[in-house]
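The form predicted alone is given below as one chain in structure tokens.
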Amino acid sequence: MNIASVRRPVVPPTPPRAPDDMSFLGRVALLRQNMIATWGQRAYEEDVIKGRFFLQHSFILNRPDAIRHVLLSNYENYTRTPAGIRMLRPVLGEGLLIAEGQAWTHQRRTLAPAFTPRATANLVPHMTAVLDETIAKLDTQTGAPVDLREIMQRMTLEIAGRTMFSFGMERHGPTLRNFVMEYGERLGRPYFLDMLLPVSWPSPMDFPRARFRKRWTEFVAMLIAERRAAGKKDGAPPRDLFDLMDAARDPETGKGFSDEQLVDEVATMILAGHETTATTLFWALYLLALDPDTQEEVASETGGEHLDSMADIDRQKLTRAVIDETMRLYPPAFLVARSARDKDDAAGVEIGKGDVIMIAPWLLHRHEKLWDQPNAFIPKRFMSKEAPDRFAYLPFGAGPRVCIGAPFAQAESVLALARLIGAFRVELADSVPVIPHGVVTTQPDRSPPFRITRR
């Protein structure tokens, strides 16, 4: 895509890029750390790059055609990896995104309606609620140091409780914070025997997970015990997600969710439908501080309204765009690893029965082959004629598997950054660059102060 720019666009930090001959124990040493940070200058210019992932061959692939036969034309061969489910599985247990085959399928279709663009309208009030909260919180932080980061994670985390269970999460915010801090920091990480054993095989850190999945469950079957206490007036509509997932249905099979997957689904739904929301916040805001004539036309084009709408969201250009662009360079997802169940060709890549393929969205994003200057932030290269290749651009997956909440998020986002820029011109509070993770998602390397001041 080539994209004409008058003034210089901002071209936000990252991790050096490893040597391209970097050892194997290097990187694996660096792995556990940034895994961002383990791919050399090769991997943002080469097509496919051929090597081994510990015993088995492996793939990154960046050409959208074989990215399409993996993710499309032929998922049904790929899995996901050893290492993947270890550190998903505790907690999302068999949830959408770790099921495979049937009970995949059976949770696809069972939830879909739940998240329909429909039914996000319905949830749209939920969010303007605690947006006007938020607001009105940080109007009383104006001139002084603010968390932002910390501030963002909040305020998802109560649009998430309100739009699952319709009451805030004042009481549970804390414990559902720490259970996500426990796990991000030392459960969720990638170990050496992690990658190395077979699932059946138990790792050193698979006991302290079960441990963790245990009270994790136990939390979550907590909170939809007390939805249900809370009751649902006979003929009224939906008033949440909770609403509609309990009473879900597979329109194939007419079965439900059992007490046990719907723990599994509710335990999906409010850790994807805040975490990387809020760091998508997050990054937005951050670019938007350093690049502050995008965010005064960011700020222009909300003309001061009370945006309470899908219409009014849908009519949020910049916005969205500026968020499309944020993802594109901090994808949430910054890896996607499979494992292949038997021998394929993936538009001329051939690949054996349990090879590892891996689509990294943080390499795709930023590849020199697809993308003008794809280290800069230009959010107006989305509001081209000339839009990316379908399989060049991976913020939410693609094909079956694509992330059944993101025109939720996408809704979330845009409506709250909208809003956030339109009350408050955002600053940095110090000149220390904020480094890209990717651990678990892509995460800062620390919270930077903000600044914030009233428009």
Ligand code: HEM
Contents of the next structure:
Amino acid sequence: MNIASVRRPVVPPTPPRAPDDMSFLGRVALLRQNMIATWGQRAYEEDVIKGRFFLQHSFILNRPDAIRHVLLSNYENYTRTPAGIRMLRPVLGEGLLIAEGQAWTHQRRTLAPAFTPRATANLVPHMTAVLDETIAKLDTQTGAPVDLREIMQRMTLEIAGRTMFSFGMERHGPTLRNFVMEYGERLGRPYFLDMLLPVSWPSPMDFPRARFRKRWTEFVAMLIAERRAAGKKDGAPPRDLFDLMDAARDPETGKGFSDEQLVDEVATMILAGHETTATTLFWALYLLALDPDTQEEVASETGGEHLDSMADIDRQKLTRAVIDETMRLYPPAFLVARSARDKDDAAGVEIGKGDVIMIAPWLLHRHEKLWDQPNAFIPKRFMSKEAPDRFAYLPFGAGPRVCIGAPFAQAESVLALARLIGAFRVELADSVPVIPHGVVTTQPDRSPPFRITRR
Ligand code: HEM
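Can you now output the form predicted in complex with this ligand? The one shown was the form predicted alone.
After this comes the whole thing, all chains and molecules, with the earlier chain placed first.
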């Protein structure tokens, strides 16, 4: 069946594909601005592309069986790359995203109960409260052009703050955003030596990164101290993620987190969660503005209801499909990279010790062999009976290191999109294309003005 037989689907703009013979230096220069633009047509057509990543051999894997091997069957053979650790450690410390081996097992086991769909359901009231406020604010801005990207960033930060600490982010939100911007715009981008040197050798940018880390951890520790001062009533159920994380114990060893570890875990959860979800919501709103018919269908699905529970969220099947399709076309984590500890055979791909493995959701999700009309926005493909191959659709990664916040992010994105589209008709106020840039996450190259009107 042709999944797009009824009307011609929207094909949103993308950066031009790099010429396959682009020079090494040309690629390196482009890498810092937009990694997505460094990939040529071959990367969207071939199963495995062998190349070099600085001094190492590298593989782009587009074959689900080989990806399954790396992320699941033999995942212990693959670690984060030196460049990835260098970029992330100053902000995430030794938190879950960076940890390896025993330290990772302990953290994942300890944190898992706080991130189950059931634990997430208890956080939905925090999300709906922020959404009510966002919609009330937007009500005062109908007609005039609005920057929905910025509004989504503020909203997801507010949700991250309230679900974590139960307090609003009006006082600390601007400082937190400044930290995020400062890091993302300069220190979080890879420089030549960052990629060349092993992690144990400092690169020139590691010095300002270390200074940043000191200020950042002091800030997060201050947030935790404020939250502790607000206290917890004895015997009362946990109010927020902080209560859950503070009380969490490893089911096997009975150990909880030290104060220092808690700073890294809290930093990880706030940072890993809010920008990725804001990006998803921005692109979903952009796509629905380009596709008014689908937007109307989403609006009628919500039926103007005040959605406020997990059961309500689960009923929004089309909205969920729009979020899934948005994360197919614009996966916030456009690249999942690994470095091989030892040589391996990944479903027939011979990998050497130290080789860099690139699993790029951006490429995989638009691969010619894996998808029908790969560049078109067709949410209903996620409503058909044939689910996409688990290892061809990876917005949250896969295997033991799959995103721990996926149930949270999915609930938040579906709830927010359903509520926003249920309340407002969303259009673009200009017709300049918005081009995705792969830097840290899949960001738009500009914040287009939107126009919203009350339904
Ligand atoms: C749309 C939103 C999100 C996207 C697209 C996303 C994507 C991802 C991906 C692809 C990974 C796997 C990385 C790898 O294997 O190298 C990951 C891991 C992770 N994510 Fe998310 N994420 C999102 C939201 C969140 C939220 C809301 C949280 C926390 C509240 C979170 C916390 C984490 C953590 C801690 C890990 C590391 C897990 C581990 O290594 O055990 N993420 N995420």
